[in-house]
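Let's start with one chain on its own, the form predicted alone, as structure tokens.
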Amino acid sequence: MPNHPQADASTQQNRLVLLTGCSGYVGGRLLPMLESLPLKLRCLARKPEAVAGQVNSSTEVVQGDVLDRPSLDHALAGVHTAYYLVHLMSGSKDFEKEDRQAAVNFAEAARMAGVRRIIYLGGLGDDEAAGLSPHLRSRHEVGQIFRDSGVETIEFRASLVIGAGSLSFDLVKTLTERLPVMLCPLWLKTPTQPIAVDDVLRYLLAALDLPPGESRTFEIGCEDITTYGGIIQEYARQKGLRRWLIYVPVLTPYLSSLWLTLVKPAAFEVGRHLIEGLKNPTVVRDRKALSVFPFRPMSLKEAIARTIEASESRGS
């Protein structure tokens, strides 16, 4: 990692950071890590009372909605760095349109407020590939909106996040545990490069101290390129389960998503969009993150082992 002067303690303590998505999977784990740093933290929430019990007394919670442009002015006032961890897929019939509008609102408000940097977590996938899924296409579009705004943007692109509580990984976990024999579409053989949630958090935190410059996009993943079927088999191996994957060419993404009724019916729509993206290879093609950040992501084997340990310790 290139050497650069670190901000002194007084500068860090005066730096105001805004966290959006603090009630989400990644945001909820990033919150206490940011609270442990010498900085001022503000959280954006549609319902502040719903997150008040999650934050320290020193953390400010402000009311705001990314789909309500005027509400963002107060939230972003004085902010140096803003984390954008919002995804509207779970509560919208037209998530692409709403994610686009939310990003436009946030980018404009950030630019007007003089925000120095936006840190955004998006998704892997080749923009040039034909048939990019709506989910991945939307993730990339949001990053482009931020870059076009003129606010320096650090975008991380990740594939499936491995961690206890991650919807994507919980689908793998539950299906593996409940179905000894799985009828699988051929695209379950699609290459992917997942990443442990702990490593995602390390990248997000490290982006705070990157030297200022132009917007940058970092593709991040574990050291292993595998397939979704490979993730299922590795999880089964570590749990001591014998599982058979039978690949059939006629299973559509929609039919495959019916698996989700075994997990939780409420997650069906979100899961269906995630499954539609499995047809797209999600591997790291640009490896510059390895030269910019002073750590290496853990292996798939270690990521799954840690997740199993965390799940068992919390009794899930």
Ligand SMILES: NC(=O)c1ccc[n+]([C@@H]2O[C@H](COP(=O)([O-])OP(=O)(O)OC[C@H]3O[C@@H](n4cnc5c(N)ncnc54)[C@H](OP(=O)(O)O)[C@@H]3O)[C@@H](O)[C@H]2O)c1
Given for the second form:
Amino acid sequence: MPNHPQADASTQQNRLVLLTGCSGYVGGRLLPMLESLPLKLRCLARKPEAVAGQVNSSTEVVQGDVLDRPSLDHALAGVHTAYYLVHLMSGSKDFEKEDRQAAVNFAEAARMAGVRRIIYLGGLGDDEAAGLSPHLRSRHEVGQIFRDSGVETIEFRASLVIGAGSLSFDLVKTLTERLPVMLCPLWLKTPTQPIAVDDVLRYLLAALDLPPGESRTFEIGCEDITTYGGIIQEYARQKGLRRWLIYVPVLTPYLSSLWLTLVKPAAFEVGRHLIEGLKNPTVVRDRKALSVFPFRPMSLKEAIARTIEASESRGS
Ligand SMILES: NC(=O)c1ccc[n+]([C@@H]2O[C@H](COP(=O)([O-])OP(=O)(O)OC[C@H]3O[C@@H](n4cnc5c(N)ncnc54)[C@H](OP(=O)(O)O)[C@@H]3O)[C@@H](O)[C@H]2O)c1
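Okay, that was the form predicted alone. Show me the form predicted in complex with the named molecule next.
Full complex below, order starting with the chain above.
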């Protein structure tokens, strides 16, 4: 706890925080929470006009693109803490190369601007395991690039984020609602430990107030280890749907693509990369987040219940 709360509060008020990815799923939800804190907020957006209606009048929006290195100097000038909630997967076929370049650009600009901390949300998955998907490998590489830059980095590693509007959870929701009988690949039995979006946001906010120190990586997840099939079954149970999952040893790319045609075409590229990632176990092996942060993430059951409630109140 701080020794001088008043001095600490005034320091916080002067702290300039940069939020990237404010038009995205996680960043868009973090934005109003940051705006409610006593700090100065700046958002980096590729299209500032697209986020103008989303931000408070006190929030500065600057134009920038993580693939455009010079645009980052202005965005990061005077910044104390920078959130990196960007990924390029949706727009790019060669996302690994571009994600790497984006991270190198951001890390270099942050170091030159004297940024004290980068807070980054990446993906769970065992680096040592053979066959880590390109998506997860790339998420880990981004964290490593930040740490190697010398800017203190707080990396959170999460599996599927459960929440209304999360693309990966929407895949689960759409498939469950549309297919009473699903032919499933065996990797839907892969262990995973998803997390509620509200808990992700709690961790991201709490990272602002961690004492300065070394770079740290926190693996985060809900209470339960489940499988993707388990998430589908729990969602179906809570929606009162009877669903049959029939596991087949080999699901051809053709059948996989049939699954994905049920989802909106814009989601196809992202969905394909996410589905490749489902083959890797994504469970919390390092549980230190539970001792460092003063809260416990909710259960899978509660995360899904909250999501259903939020979707129903949005009418989706
Ligand atoms: N959602 C999940 O289930 C989940 C699970 C685990 C980890 N994560 C991690 O959480 C982070 C955020 O994910 P998300 O689901 O919120 O992503 P998202 O909804 O796809 O949003 C991505 C954001 O990145 C921005 N962006 C893309 N290319 C950019 C560029 N070249 N320059 C600047 N900004 C750019 C997008 O802005 P534009 O509006 O300009 O496109 C958008 O705001 C990612 O690192 C992801 O790996 C997410």
